[in-house]
Structures are given as structure tokens and as C-alpha cells.
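Quick heads-up: it's one chain on its own, the form predicted alone, in C-alpha cells.
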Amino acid sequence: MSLIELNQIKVSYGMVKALNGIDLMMNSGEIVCLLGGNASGKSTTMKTILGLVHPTSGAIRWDGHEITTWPTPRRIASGIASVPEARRIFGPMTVEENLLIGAYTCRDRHLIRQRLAEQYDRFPRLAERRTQTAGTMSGGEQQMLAFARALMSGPRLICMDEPTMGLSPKLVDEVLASIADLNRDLGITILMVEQQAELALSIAHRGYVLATGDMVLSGEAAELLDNPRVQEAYLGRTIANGETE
């Protein structure tokens, strides 16, 4: 049974249609990337999963339960977490305060302390900077903090929106390696929206391609990397005959 399914999801912002009845499915333990240009519906899809946007029709099933009308806190408590675009850490707060905010749905103080220790063990740099103001850290360190904050809720699925945005090429490689490690070591399912399609597909198991609210392609990551339509539109490569598909 799949971990999460979106069935015929439609979303509109007023008169503007953002999603036109899309289907998406993720199995437990997968990394799935969501590709597409600007205004394609990528972020809307992720916000719909998180309950930040409500569909006008369609259904969302999570671990066998329909959650279409669930509020965001209930979804987080059930095991869905987020690493938002541009990290969105709380700059004036310390590293540890940011991490504790990630556990706001948990009422078990012992479990919170255990998860905090696990994050410091996984990300030693955060342990070294636990009393440092988060806004004074580098972009790579802030992304590390955003990952650790998401893990504080004990998620089974993490939705990541542009996790490499604004980072240097070296840090991009480090962040993608961290995502692959989280998936491999902890078995966490990851849905990743990423502009750098080739890099995203290099660590993903499968991918979906959106265009103006429609799901136009899906498949194994390796297949999408070799697909001329993906190469032309999202990887910046020219199709051999020079034609646009």
C-alpha cells in the first residue's frame, strides 16, 4: 500500500486554476522529485499535501486514511513534515529554540529530549552552535537546521521546497548528500521540489513533471533524465534534431 496518494486533486486561487486534477503517489522509503517551470503547480501540490491549501475537489490518502479535510497540525502530528522554501528558520532565536519549535506537536518531554540529542548527534555542527542565534549562521548551516527542525516531529514524510536554493555548488552537493542520507539511514520518504532538475533526479527514485497545473510526465528518475522532453524543458539541453517537443 502506498504511503500517500493524491487522486484527481484540483486547486484554484479565485478564478485561476492551479491544479487540474492531478494524481501523485509515493511509496514508503522513496525520494520523489516534483519538477516544472514557474507557475506549474509544484509548490501548490506541496502546500496541498501539508494542508496549507485546500483542494476544490479530489482526495488525499495518507497511510490508508483520507486526510483531505485534516488541518495542518493534525497532518504534522501524523508524520508529515516540511522544509520550506528559503529555509524559513527563526533568525532571532537560537539553534536549540528553533529545534524545539519543530517538536511543537509532541507533548512527551522525554521524547523531545531524545529527538534533540539525535539531531545533535546527526548534525554535530548544530550541537556546537546550539546557543548561537540561527540568523548568524551560513546558508548551509541554516539548511541543516531546517532539516533537523523537521526531524524533531518524528516524520515519515518530509516535503522539501527548493532545498538547494541560494547555496553555492559545494553546499548544494552537501545538502543533496544529506537528503540521501536521511532517506537511506532513517527510511524517511521525501518529496522534493527542486529547480535543479538534474541534481534532484540524481538522488531520486522517481519523478513527476508538472506544466500549468497538469501532470505531464512521470516515471523512474533515470528514465526522466534520458527523456528528451525533460532534457529540453528542464535540463537546458537541446534535442538532437533541434526541434522543440
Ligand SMILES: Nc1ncnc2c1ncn2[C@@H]1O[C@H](COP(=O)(O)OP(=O)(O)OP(=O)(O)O)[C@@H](O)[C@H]1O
Contents of the next structure:
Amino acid sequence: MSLIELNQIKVSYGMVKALNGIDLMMNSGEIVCLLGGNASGKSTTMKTILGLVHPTSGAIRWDGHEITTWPTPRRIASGIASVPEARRIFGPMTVEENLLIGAYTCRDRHLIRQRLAEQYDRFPRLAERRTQTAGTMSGGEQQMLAFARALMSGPRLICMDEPTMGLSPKLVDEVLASIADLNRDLGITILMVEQQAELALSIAHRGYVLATGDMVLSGEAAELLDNPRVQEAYLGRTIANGETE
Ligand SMILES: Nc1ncnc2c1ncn2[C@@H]1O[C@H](COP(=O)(O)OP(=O)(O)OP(=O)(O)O)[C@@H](O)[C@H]1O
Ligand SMILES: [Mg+2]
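Structure of the form predicted together with the named molecule (previous: the form predicted alone):
Every component of the complex follows; first up is the chain already shown.
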């Protein structure tokens, strides 16, 4: 049985159609990469899984339950976590306060303390900075905090929206290695939106490609790496942003 399944999901923002009936499924333990150009619906797909955006039609199944109408906190409590776009850490708050927010759906104080200790163990740099204001940390440290905060809810699935955005090439490699570690060491299933297709597919098992709200391609990571249409989706982004030529 798949861990999560999106069936024919449609999402609109007023007149704007963001998703035109997409299908996506993930097995437990997979790293799946969601690729696509600007405005193709990648973040909307993530937000739909988290319940931050509600589909006009279609269904989401999670761990055998239909969760399409579940509110976000219930989804988080049941094992879905997120590392949102632009990290969204709480800058004026300390590292520890940020981590505790990640456990907001958990009522068990002992468990919260245990999870906090686990994060400090996994990310010693956060332990050294537990009282530091999060906004004063480097980009790489803030990304580490965003991962640790997601882990505080004890997730089985983490949705990561462009986790390497704005990081230097060296840090990008570190973040991708850290994602692979979470998957391998903790068995966490990961759905990752990434603009750097080649890099993302190097750690992913499978991938999907979105184009203006339609899922146009999916397959094993190695297959997608060889596919010219993946390059197309990737170029779509760079040209739109004026980042090349
Ligand atoms: N809150 C919103 N209100 C209105 N339209 C929205 C909203 N959020 C997203 N959209 C629109 O939905 C479409 C898909 O947006 P989405 O953010 O999912 O794309 P994306 O693939 O994540 O793009 P990017 O690569 O730029 O992050 C876009 O046309 C966008 O303008
Ligand atoms: Mg996005």
C-alpha cells in the first residue's frame, strides 16, 4: 500500500487554475522529487498535501485514510511535516523556541523533551545555538533548523519546498546529503521540490514533472535524468527568471 496518494487533484485560486487534476503517489521510504518551471504548481501541490490549500475536486489518501478534508494540525499530528518555501523560521525567536513550535501538535511533554534532545544530537550546531536568535544564523544553519523543526512532530513524510534555495553550492551539497541521511537513517519519506533537477535527482528515487498544473512526466530518477523534457522544464525556469543569457 502506498503511503500517500493524490488522485485527480484540482486546485484553483479564484480564477487561476493551479492544478488541473494531478495524480501523485509515494511509497514509504522513498525520496521523490517534484520538478517543474515557475508557477507550474509545485508549491501548491505541497500546500495541498499539508491542508494549507483545499482542492476543488480529487482525493488525498494518507496511510490508508482519506484525509482530503482534514485540517492541517490533524495531518501534522498524523505524521506529515513540512519544510516550507524560504524556510519560514521565526527570526526573532530563539533556536529552541523555533524547535518547540515544530512540536505544537504534541501534548506529551516528555516526548517533546526527547525529540528536542534528538535534534540537538543530530544537529550539534543547533545545540550550541539553542538560545541564539534564529534570524541571526547563517542560511545553512537556518535550513538545518527548518529540518529539525519539521522532525519535532515525529513525521513519516516531510514535504520540502526548495530546501536549497539561496544556498551556496557547497551548502547545497550539504543540505542534499542531510536529506539523504534523514531518509536512510530515520526511514522518513521525502517529497522535495527542487529547481536544480540534476542535483535533486541524484539523491531521489523517483520524480514527477509538473507543467502549468499538469503532471506531464514521472519515472525513476535515473530515467528522468536522461529525459530531454526534464531539461526543458528546467530551462523553462531559468529563461523565465532571466538567469541565463
Ligand atoms: N495565494 C495565491 N493566490 C492566487 N494565485 C496563486 C496563489 N498561490 C499560487 N498562485 C498561482 O498558482 C500558480 C501555481 O503557483 P505555485 O506557487 O504552486 O507554483 P510553483 O511551481 O511553486 O512556482 P515557483 O517555482 O515560482 O515556486 C501560479 O500561477 C501562481 O500565481
Ligand atoms: Mg514554489
